[in-house]
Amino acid sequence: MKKNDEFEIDITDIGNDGEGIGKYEGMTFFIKGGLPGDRVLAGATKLKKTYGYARLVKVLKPSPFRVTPLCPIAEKCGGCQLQSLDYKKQLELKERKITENLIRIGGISPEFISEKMDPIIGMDNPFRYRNKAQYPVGTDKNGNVIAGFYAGRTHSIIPNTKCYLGAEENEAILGTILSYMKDNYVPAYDETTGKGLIRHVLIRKGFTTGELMVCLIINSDKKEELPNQQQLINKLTEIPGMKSVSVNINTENTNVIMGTEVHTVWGDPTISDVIHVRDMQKDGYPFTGYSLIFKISPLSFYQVNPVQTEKLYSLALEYAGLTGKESVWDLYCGIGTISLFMARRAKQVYGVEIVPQAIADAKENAKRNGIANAEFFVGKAEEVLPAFYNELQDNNLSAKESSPAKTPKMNGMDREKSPERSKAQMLHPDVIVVDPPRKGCDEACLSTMLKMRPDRIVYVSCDSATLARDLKILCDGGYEIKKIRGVDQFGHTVHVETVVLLTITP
């Protein structure tokens, strides 16, 4: 087979970025746009030994889990990769990802699995579902200013202003930003020349409350530099909901988003919103559990999915088990949402966040939701536990002893909440709340958390693959799974989030 050339091949399953997969004269084939069930006729792209990549020319006879997604260029676009699939089949090959990874990365067998897994958690409506977006700004072949998404593994933005993801407003707020860059001569930022003033729009909103933010990410170290800034600012303010306007300065050539330093131009330097938990055994509403109102601001860590967000705190909050007696370590907290729904629950809760602003906002809801039983460090979790563990080690600690810590290297400790709180607690905690990013725990803290020996782990994972990873070395170092569950918090897209408890074997 030579590049280019054309072939028909079925489509029996889908990629880790959401195109199809299937087998063509023994070579395993990506086809993007390509689902599960369907006939397509495709051409190579890109031929290896035994795989290779092909665009898809033709849907020869299309599968029955085959829909028309409601966005027109959801097959363009980056940001929706299962549109076109079924929501119901959506949630099965999702599932299926789970227990694949934990069978070939975990070594878990597929019976256990069986037995312990239960049905993954889907939405009512996988659609409008996002409290957050980051839109890319540029510049199309004609010159025009364009907002929307980059289509996948590509830096090239589709013009898109209307996400069926996204919340509603983001439309309105998106076009009164391209028409004021538009009507006042203001340039994108191209990524090639390093030159133009907008980067990005970061949009948020409280789905509970209405509010609104927006910040513009520019290549400016200067806040001001936005010229006729008080005109826009007047045009997003007649917007319903609006709370906050600010800048973001980036100025660095590089593929990350934010900046560090954040500026309020029109508002307050942050929104509120308010998640439920409730009691997972109950079927469905009226609510059974308790709320709690979180600031968010636009460097905040906070899950883009509230509905979802409320089944999948509800579960991490089952599997802990608390009664009120309990120690907590909750590590990558960020803004301390997991922390301060166990704080309701538990004894004391420590939350360790790397991001000093994410620390400051969970201060902050703590204060505000009048939780005093919470205490938050600042730091990589990889670095803060084993420092800790390993002081109070050295300092030959014994299980009685019960006065106020001494851990320098734990900055950003809160040592007025709770001066006699036990180290000794801290040190064995009961309860062990792991939520990190895609890349999964460090060696360093997973090491940690053994020599802790905390009776419970609940894992929640964005990646199951680094999951699966991460159970492989907690079980062999004396911990046994006893849950293990999904929750689809991203629809349309391959993305899927999963819980497991884990006890110590007996």
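Not measured: the values here are computed from a predicted model. Residue numbers count along the first chain shown, from 1. If you superpose the two forms and keep the largest set of C-alpha atoms that fall within 1.5 Å, you have the rigid core. Compared with the form predicted together with S-adenosyl-L-homocysteine (SAH):
- Superposition of the core reveals a Cα shift of less than 2 Å for Cys462 between these two forms.
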Second form
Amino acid sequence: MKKNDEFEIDITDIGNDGEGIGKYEGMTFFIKGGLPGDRVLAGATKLKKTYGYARLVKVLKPSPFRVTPLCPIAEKCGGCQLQSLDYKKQLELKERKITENLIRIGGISPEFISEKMDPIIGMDNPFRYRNKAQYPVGTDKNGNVIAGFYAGRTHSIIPNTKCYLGAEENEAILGTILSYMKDNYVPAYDETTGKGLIRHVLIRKGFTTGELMVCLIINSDKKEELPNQQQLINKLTEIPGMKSVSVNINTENTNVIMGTEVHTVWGDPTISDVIHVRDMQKDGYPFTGYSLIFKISPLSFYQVNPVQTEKLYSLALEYAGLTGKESVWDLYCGIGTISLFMARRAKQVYGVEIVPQAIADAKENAKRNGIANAEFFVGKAEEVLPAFYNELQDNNLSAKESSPAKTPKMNGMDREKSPERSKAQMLHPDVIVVDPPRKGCDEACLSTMLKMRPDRIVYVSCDSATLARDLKILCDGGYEIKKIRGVDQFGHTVHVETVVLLTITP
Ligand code: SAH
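Alternative state: the form predicted together with S-adenosyl-L-homocysteine (SAH), after the form predicted on its own:
The next block holds the full complex; its first chain is the one shown before.
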């Protein structure tokens, strides 16, 4: 085969970026726009030894799973990759992706996986589910300011202020910002020249409270840089639910969307949202549950799909198997959501998170919910956990001793507030929960977890490839996988969340 040769191919799978995958004469081809079940005419664009890329020339026989996407630009926009595929089929593919990664990277047998895996938890309505949107702002060919989404794998902006995955209010908010920019000649940021002012617009909505937050990410270190700022604020605050307007400073020439400095220019620095989780059904009793309220800052991580988050957290709690006596570490804890739900059912919880603002929110959230048995530490999980472990070991105290732990090198942690904390509890917790970003856990974190030997590890993962890699390390260290379950937090995209329960025989 040569470049540009055309050939017929059946699409059988989907790749990491949502591209169709099929086999032709022993070679694997990646074809953007092809969906599983399609027979397509493809034109080779790039050929390697065992695989290649091809462009979709024509769909010859459409997949029985093809549907008309709700969004008219779904196929151009890089936000969704699977909107043209029936939602049930999306779930099936996501489950398959988890399974394949566990087999290929984790070295786990297909039989073992099917024995341990429960059916993926899908969404009842896979639209309008996102509580957060980050729109890049730019300028089109005619000089008009636009906001939308990046086309897949590029930085060209597809104008779109009406995204069907996000909150309905986003459209009015973006419309207001774009008209303000036009009226006041406020230039959009141009990443090739590093000039221009507004880079991104972040919008968040508390689904249960209806509260809205808008944060403009600007290419200036002066928070007053927005001309005629009051005009913008007046317009934004006409939108029902508006609670917080802020600017974020980002003058770096980088792909990282937000800088570290945020200034509230109107209203509160945070919005609130309520999450309700259900306890496991026990002895024929109906489900019980409880709610907690959370404050969210522009810079803090907060799960983007609040409806599915309740299912995800309920599952994590079920796997943690808490009775009220346990000590728990919640690593990568964000604003302390999982930590605080666990705290309600455990003796003591320790949360670790890298973003200082998120930890400030976590502490505030603990107070707000009247929770006193959760402590939070700022730092990298792979540094904080080993530091505690090594130092408690160095102190040469017996692990069984229940004296308050002293870790003098761990600066900035208010240990006087935690008379309950004992060295044994911290060194050998009953449960460790991890919920790392896509790159998974650092080895230093995993090896310390193995030394701490908690009875149960609950791994919440947003990337099943790094999950599989980390599970291999934990299983080599003596842990056994008990349960696996996918939760779809991101309908119409290729992403999927997975929760795994591991235990160790004492
Ligand atoms: N469990 C939380 C957050 C999960 S997202 C929730 O459900 O909301 C992952 C979190 O890990 C983010 O808040 C991110 O800031 C944090 N993080 C990223 N790298 C980290 C590291 N090396 N150590 C600790 N936290 C980290």
